[in-house]
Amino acid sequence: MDLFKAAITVRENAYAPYSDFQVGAAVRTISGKVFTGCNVENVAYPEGTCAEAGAIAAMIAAGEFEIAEILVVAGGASKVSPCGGCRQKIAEFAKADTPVYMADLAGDIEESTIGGLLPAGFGKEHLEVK
């Protein structure tokens, strides 16, 4: 999987000196592009920037705004998932069915969906006033 490939090679830059986890994310749009991003850590934790933020930053940035999945990368004991503000940033982009890959360094990917990881999340159809 070239996204795979993508996530692991970004996740080498990812610049973690506080926690020393690594992360790396990669997202295919409709139109068959790829964009990378990875973890980027402040000294003030909360400031810092997850993979997938970065990812879908870039995407944005070159004109695109529909996800058509996205693959997280990290080195951990177990295959890490996008946290809750990333879960609620791929929705913002996604299809409830965008299908959000989760692999290890050894490539095993598991497989979900944004909308199976974000379960009645909020979205734009909030907003709206009756």
The other form holds:
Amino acid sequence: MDLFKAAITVRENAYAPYSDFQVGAAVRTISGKVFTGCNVENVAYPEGTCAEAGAIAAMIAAGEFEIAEILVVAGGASKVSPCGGCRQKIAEFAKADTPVYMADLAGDIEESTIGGLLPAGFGKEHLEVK
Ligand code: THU
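Pass me the form predicted together with tetrahydrodeoxyuridine (THU) as well; I've looked at the form predicted alone already.
Entire complex below, previous chain first.
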């Protein structure tokens, strides 16, 4: 799967000296282009950014807005699952049934959707005035 290859490759560049937990993410947009990101930690811990945030920032910087699918890869005992904040970030640019793939380093991949990972999430409809 090319998304897995893209994500595990960018993971090599992750800057994670504090957690020692490197993460890679790859987004495919509806145009077919792939954008990648890795986590970038900071000595002021809350200033670190997740791999998904980096991939989404690259997508937006390229002028693309619609995620067709996204894959996240990391090591660890179980397959990495996007954190709550990243689920919200993905949802901003995806549909409820947009696939989210969660991979381990061996290339074993679990599939969900952003709607499955973020049920009843805060959405644009909540901003509408009554
Ligand atoms: N991390 C990600 O990059 N994506 C996630 O969805 C989960 C967590 C990063 C943040 C931090 O640099 C490290 O993994 C440990 O939490």
